[in-house]
Structure formats: C-alpha cells, structure tokens
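Below sits a lone chain in structure tokens, taken as the form predicted on its own.
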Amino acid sequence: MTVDSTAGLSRAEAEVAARSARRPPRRRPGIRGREAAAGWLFTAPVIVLIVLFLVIPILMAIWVSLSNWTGIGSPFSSNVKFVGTRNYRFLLTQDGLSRQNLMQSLRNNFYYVLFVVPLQTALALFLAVIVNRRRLAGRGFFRTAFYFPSVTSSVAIVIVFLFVFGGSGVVNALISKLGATGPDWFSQQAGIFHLGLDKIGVHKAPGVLANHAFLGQSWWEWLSGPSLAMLVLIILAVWTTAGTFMLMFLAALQGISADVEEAAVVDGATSWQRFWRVTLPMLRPTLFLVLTLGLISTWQTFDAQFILGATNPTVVTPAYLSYQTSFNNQQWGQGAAISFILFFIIIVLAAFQRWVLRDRDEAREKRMIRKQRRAAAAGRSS
C-alpha cells in the first residue's frame, strides 16, 4: 500500500514537489574524480621542485646541524657521526671562541636591522608620497631615478663605497674642507655610542654595565652601537632598498580612492591628519609587508660583508659568520647550527611584528565571534 506524500497540499504546491523529487540530487562541492588526477598532474611540476630544492636541502642541512661533518666526502656517509645539539651548545652556552663570535654577530646585526629598516622604511614611503603627487613635474624621472639603485649592481656598489669612504676619499675629503680629520671608516672598531661617550669624558664602562653580562658578552658591549664601517653599510642599503619598497607604497597610494581623501578636506582634516588618519591606516597592509621584508633581508645581509672580507670583526654577521664556520674553517656543523638559529631569529621576529601590526579591530570582532560560539555550544549542551 502507497501513501501520497502531496495529499493536502494544493495543485500547486503538489507541482512543485514532482518537480523536485524528479530534480536529480545535488552534487556536493568539492574535487572528485578526473578533476582531483587533473589537479594534481598540473601541480606535480611544483611539488616536484619544492621537494627537491626545498626541503630535502632543509633536511640535509638539519642533519649536518646534528652531525660532525667537515665538509669531506658525503654528509651521510660512515665517518660522520651524529652529535646530537653539540654544536648549538658550543654557539649558546659554552664560553669559547665559537659562542663569543656568534654573540658578537648578533650584536652588529642586531643595530644593522635597527637603524636600517625604520630608515628605509620611512624614506621609501616618503618618497612614494612625492612621486605620487599629481603636480610634480617629471613624475616619470624622479621614480626611475629614484628606483636605479635598487637595480644597481651590489657589487659595484661596495666597491663605489669603499673609494667614496676610504681614507682619501670624498667623504673624508669634504670633512677636511671643514678644518676637521676624517675618521678610518672602515678600521674603527668601536661603536658610534662608545665614540660620542668618549667626546664627553666617559672613558670607561660603569661598573654595572662591566660587571653584567648577557649571553656570554658585557651590556656594554652590547650597548656600543654599530661601529663606522657598519654606519657605512647602513647608508649604502637604506640608499639602495628604498627605492623597491617606494614602489610598494606608490602602488597602494594609487589604489586608495579620491573619494577618502575628499571626504577628509571637507571635514576640515589639515595634510598632516589626512595622511595620519586616512592615509597610513589605508596603507597598514603594504607598511606590513615592506616592515617584514625589510626584517628577513637585513638579518640575511652578507653580499656586502664578503666584498669586504670582513676584516673588521664589527660587520660581521650570522650570515657571513655562517660562511666562514662552514668554507674557511671546515666547521660544517657549526656553520650549519648558525643558519638555523638565524632561522629561528627572523621567524620570531615576524611574528612579533605581524602581532604589533594587527589590525585591533578585526582580532576584536574575531574575538567576539569566539565567545558568541562557545556561549551557544554551551547552551546547546545544557
């Protein structure tokens, strides 16, 4: 016996359940069948050179972090012995020549990403505001001229550098013009802030900054500043980064509608608000992405340290350091331990500087998104 699902219903709506019983199923979203082989035969290519020049490197180079191969023969072969976190001790907890050089890299770099980034950061969007103007003549040439450094070679670059701040060099020529003696900029080893305590008669370090250390170096010492030569290499990356990062900045400032900034005027909002208030915040996606960038290049600085050969134990940095453990001392395992916690530098870092940039608002009504669910699944379960 049969029972009619449309009794009680009128003609209509009885016509509307035929035709929807006769409508066949739904497909579920989703890849399945001949699209999932397809997809994957397209992205084969892909993963294929990921594995390969990715993470079997990353692997490899875990493994000679753990191990002490010398850089003869094949990492995997008999002879190398696995050595478990030896190296990472002898770079962050024993006192030795290995921990002090690591620690003294460290140092430099740290002031190098200090000074540099901000630098570059704030000239780069400085000028992107100037070539973005509508009534600037020759709008076209100030940004390629602008942009030429960053496409210069780096080689050439050093090397334009080193002539321009050597000892009888343009530099230290305009500095004698003035009745004054430049300064060996890159044989000084002292750091700026040592050098302008020196200039008002503190000689020594206070007895607190002595006598307390921090990972196997003086708070004095880490408190000297980047020293001449590094003060060079800051000035030559500002002067050749800033300009890739002002096309990032130009290319968010053409994308925010006139409309905003109209709306502004007639509120009465002066330049300086507008560009505070409007402007910046509208750029907070971009400023991220040139603060991160900017971050990851300046922790892995080493073109310019090996034009130099760095003689100068003050611009060294983990980066070369991790070169010359490996090729020059045969310290493979060393070397490689270096790079891993210069890794582990730049990821912590990131993520800080991603926290300190999050948009406040959003993570709010994420927040609250958080606590309406959980409210209701406790509803739900009582």
Second form
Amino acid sequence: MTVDSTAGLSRAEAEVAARSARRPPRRRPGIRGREAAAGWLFTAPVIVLIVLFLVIPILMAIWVSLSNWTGIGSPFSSNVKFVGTRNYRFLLTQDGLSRQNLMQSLRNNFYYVLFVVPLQTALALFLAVIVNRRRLAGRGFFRTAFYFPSVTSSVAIVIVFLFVFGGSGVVNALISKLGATGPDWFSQQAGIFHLGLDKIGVHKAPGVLANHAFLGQSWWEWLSGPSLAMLVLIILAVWTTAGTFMLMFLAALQGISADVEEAAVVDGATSWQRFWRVTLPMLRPTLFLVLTLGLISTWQTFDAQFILGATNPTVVTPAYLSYQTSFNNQQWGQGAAISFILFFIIIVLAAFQRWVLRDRDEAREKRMIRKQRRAAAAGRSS
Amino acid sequence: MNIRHSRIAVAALAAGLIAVTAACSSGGGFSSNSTPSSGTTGSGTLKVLIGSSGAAETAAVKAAAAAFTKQSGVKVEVTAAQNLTQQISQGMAANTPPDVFYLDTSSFQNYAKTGALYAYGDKVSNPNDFFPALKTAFTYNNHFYCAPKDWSTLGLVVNTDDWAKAGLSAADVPTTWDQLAAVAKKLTTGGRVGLTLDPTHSGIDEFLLQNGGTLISDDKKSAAFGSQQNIDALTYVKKLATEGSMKYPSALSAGWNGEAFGKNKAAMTIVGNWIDGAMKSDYPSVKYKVYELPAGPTGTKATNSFTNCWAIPAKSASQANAVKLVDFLTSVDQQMAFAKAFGVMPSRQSAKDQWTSAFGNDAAFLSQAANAHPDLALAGGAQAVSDYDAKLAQLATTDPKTILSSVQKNITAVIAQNG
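Could the form predicted together with the partner chain be shown next, to go alongside the form predicted on its own?
Following is the full complex, with the preceding chain placed first.
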C-alpha cells in the first residue's frame, strides 16, 4: 500500500511537470492538418443517426412534456400550447390520481430495484467464480446453461412464468403437496412486508405510519415491500439477467493473471481472503459496470408489465405507466413528463453509485494534483 | 477554439435537423374543434384498420369490404391491427390515420374531445335504428359521431347439469337479488362456487345500475358513485363473496370468468355473448343456458353493454366514401353475416327479430337491450377506471363505501379537468 501511494505521488508530480511543459504550439498546416475534417467525415453517419433517432426525439419529448399536445397531429403545430410545468405539477405536487399512480409505480420499482440489483449481481458473481474454476467438469455446459435464460425472448419467459405461477401452476401444485394453499400470485396486491407482519399478528398500520403521508402515500404504504406479483417478476429478472452479468464477470476473472493469485497463495492467504482482498478489488470496474447496467435496466423495466397487461397496480413501473398514460389515457404531456422524472432518478442514482464505488486511491491522486496546481498558480501570481 | 467551433457546428446541425423534421411532420395546422358538416370527397383506396378477434372476423370483414368494392367501385384495404390502440395513436400523431377503424367507447371519448373524429353518425341511413344505449355511447356534446359496429350485453349464464343436480328447475331461475343469492348458495358445493364475476367495473357495475344507482351522467358532466344505492349494491356483491357463494376467477385458478365457468369451477356467471366462442372451442361438453339478469330490489332491470364503432377521422381525405362503406357494413344483411361469422349481436333494432330467431339460445342477451347501459367511459378517465378496477379486485376485504368514495373523488377530478 505504501509503495503504491508513493508511486502515485511521483506519477502525479511528473504529470504536473509534463502539463506545464506542454504549452500549445502555434497551429500550422501539415501532414496532420486535415485529420479533424476526416474525423468528422467518418463519424458523420453515426452522428446523424444519433441526432436523428436519439437527440431530436429526446428534445421533442421535452417539448411534449411541457405542452398540452393531445396526440393528434404534430406536436409542433400552432394549436399546441406551452403549459410550463403543469404536467409535472400534476405528477409531483397536486394531490390526485396522477400523483398517486406515479408514486405507487415508483414504490413498486424501488422495491424491484432493491431486490433485483443485489441479487442478480451476487448470483452472477457466484456463478462466474464457480464456472471459472479450473477443475470443474463440464464447464462449457454450465456456462451455456446459465447463459441460456438471457438469450431467450423475454416474451416467452414471461408467458412461461405466467403458467408456472398461475393459480393451478407448478409452484402452487408443489405448495399444495406440502400441505399449504398457494396464493393467487398475479392478482395479489398486498406487499410482502405487510403479509409478513400480518402473520405475526400486526393486522393494521400503527397510527404513526398510517397517519403521516409523503407525496400522497402514507408511510405504511411506502413500507409495504413488493407484492407477490412483483416478487414473481423479481425472480424472473434475477434468473434471466444473471447469465449476462456472469459472462462479464467471467471475462474479468479470466483477465486476472494467475501470478496475482499465486503471489497471494505464497503470502499465505486463505481462499476466502483471496476472494475478498485480491479478486474482488480487481473486479471493481466490472462490478461498477454490472451495477450500473443493472440499476438502469431495472428502473426502466417495461416488457414483463406490457405482456402481463398489468391489471394489478402493484406491478406497474414508471416506464409502463408512461406508456399507459400516453397511449391509453391520451395524456401525452404527462406520459413524457413521467419519463423525464424517471430519467432524472436514474441519473441521480448512477452518479451516487459512481461516487460510492469511486477508486479511492485515484481520487486522492486527483486531489493532490489539484492542490499542487493551486499552489503553483499561487506561486506564479505572487 | 477548435472545440467551440465544432460545438457550434453540432448545434447548428441539430437545429437544422429539428427544423426539417418539424417541417415534415407538421403538414398543415389541425383545427381541433371543428366538425365539418360535409365530408371530404377524396376517391383513393379506403384504409380500414380493425382490432380483430381472430381469423374468422378478419375474413368476414375482408369479404364484406370486397362486396362493397364490387358494388361501389371504391377500393378498400382491410388490415387487422396487432395493437389497435397504439396503431391508431401513431396514425393520429402522424396525421395519417386509417380512413375507417374500430374504436372502443373509452377511446372514443378521448378522440371526440380532441376533435379527431368526423361526426358522421346522422349521415348513415336510418340512424335512429341503432339501439339507444349504443347511440348514447357514441354521442359527444350532442353529436352522434360514429355508427356502432355491433355490441354485447351481460347475461346470466347457467350450467344446466349443475342446476339439475342441485334440484333446481326452470322456475328457480333468479329474477331478484334474493333469489340469485339463494341459488348461488345452493349451487356452491364440493369445490365449486355458485357464481363467478368478472372482477372489474365491466362485470360489476350492472348491480349498481340494478339498484337504481347512476355512475357518470350521459353528458359526462357529473358523477354519482358514492350514492347509497351504489354502496348497498356493492355491499350485496361483497356479501356474496364473504359468504363464499361468489368467487373471482383468479381465486378459481382461471384467467377470466368464462374459463372458470367452462372448467365447472362455478355453476353460474355473468358474462357477455363472447362466452359462446370460448365454450364451443374449449369446453364443448359443458351444457349451459343464458338468462336475463335478475332485477334489483326495486324491480329495476339493468345490464352493462359493450360496443365498438366504425370511426372515421376528421383527417380522412375520403370521408364521403368512408361513410358509404360504414353504411354498407352496418346494413341489416351485413350485420347478420357478421353475426353468423363470428357471433356478434347486431347494433340495429331492425335486425333484432332476425337475429333472435337465428340465435335462440342467446336470445336473453338481446332481449335486455332496452335495459342496457353503456360501459363506463370518460375522456382522460382510463386511469381512474383502472384504479376502480384494482379496488374492485379487493372487494372482499375492502369497505364498499371507501371504494366508491375514492372512485367518486378520482372521477370528479377528471371531469373537472375536462372542464
């Protein structure tokens, strides 16, 4: 560790020195003079595609979320009016069904993310470590088997789950073999925390939680946990996505040189210590990638809800609510506004996660460089 | 400096592209509240978009369209939609909606409100021949917009074997709520319940109406969900559930009430004539009969009804031809052809006798026509209605008054928003 940080320091110093030496020379035409133009030329097709199908639709959606567009004709025609933050106010500050639905969908999705992201990451890492073992027989088979759900169409999987968890499905048949009656999975609306409390004799909300509300939902409702229907979707998501992330972890694991592990063995580290102190820190970039992808995709989950038709309000997510609001209720402004609220949530969470998972050594280095630069600047000005 | 330059270039490029797309998409302003008195007279191919129930319906509509082309010389192109609601929305947004399409009653409210539809209802021959409940469903601001395609009402469907086994005779067919509760109780034996209901407003509102309650007024300006009649009606349904003689299909491991009835997990259900197709294909051995719904305590008869219309958009270039096509499709002969092809009920009163003699088993569905009320529909109300449905699904464990007062609050808010 000590060796490392001194090395970092000297590298930082070198960089500062190099930067101050690298004063931009006067530009002159030469053999590389046309590079910029060529670069633009070669990237132009992609830029045009991105602008046309990503940037412009996003800008149009921003306009729709601030307008009273009714879905008839172009949103830029003269009779579409700017309504400011009206759509956002309906969703965020005004007590009513719009806000209630959005908050319920955020609650549903929050529990979905809370369960899916850690479970899928842990399962993926676990599977990757197992499959990466050199002495495992039939490694190829397991790799394929674990990856299989990820390449299967989500429509097929959701429909299979509908049968498996149906009223007379396999799961309920197993439960009845054990002498209990299985629940009615997809129409259950009560949260699992509430169901659990009900089992231990808490049938009603304690007054403190029932009487205090936040954004139109009482604290008791916020703390409901996912419903059984959502729980099925959580299981589905973990099962289908773990394979993809396993592959990412596997690639990273194979990138770790055997020398490192051997060195740790020579130093007398147990296999447990080797995993936590050597392997896992080296997987940090992949872990960041997996968590970010997981976080984004779970906040945007839509397909399962779309296939289910989501008659159960406890499985509706903001992405699906945005679709419903726009297409079924013809409230395009509110639908677009929901998607931007979701966008904002994802950005904030991704930034937070980036901060939590930052490389602390690197951060220290950057701080050092900034400090030195300030000192140098102060020295020059005095 | 270089970077700044390129940023300006990108911004200019983006602005240019936006201008181009905006120009492409905003072809001509759209005046929202005008309802043109005389339609457009383009003569191009009529594009018809249908939400088909299956191959039989698609084939029947295509055959009818071909017959129309032969008669009038106007070309018609029929497409069965994958997702009707979404495809209509896309067509409307792009200013290229199909010339004629199926439209359900709740989407109708939205599109009529935004002025996207051509109000041609009174231009088809004999518009007063349509059943009154259907005319009401497609009237907005006193304009009769579009011709009802066909319709369904709810009837009491009874498994005749279960009925006989329970020692019941034809005289025991319930005509009052008390009798319904009594036979439902009697039929609840050995893992089977007496009655199953569609757990949404479509399957339960008829009880509210039978009790003399009202939901949303016909002019869509007021709502009265919280009335005592409605509370009492829901309390009656809840009592059937808590006594165990009524269960929702999901509790009987069925996807919908027809399936629970077909699997003989319930001896009776309240359902529309779409059950015939399911019984024929999935449960051919189950014998059943259809009766009129029982009347409420004060003798009020009521049933819920469901329909689609042949909508013509305000943006269509060939409205005159489209109206001719709809006129052809809603003629008595054509409606009878559709009834034979895929089992729907005609929307014209003049077809009633012909249909009743052809489909005697289903006569009870149509004999209730005078007591039919259009299904709940309100512009911008889809979410309020699905919230109502979600609450009805929990009826067995919720206070009816709580449900209805919250529905009243939500629906009133939508009405206020509509202005």
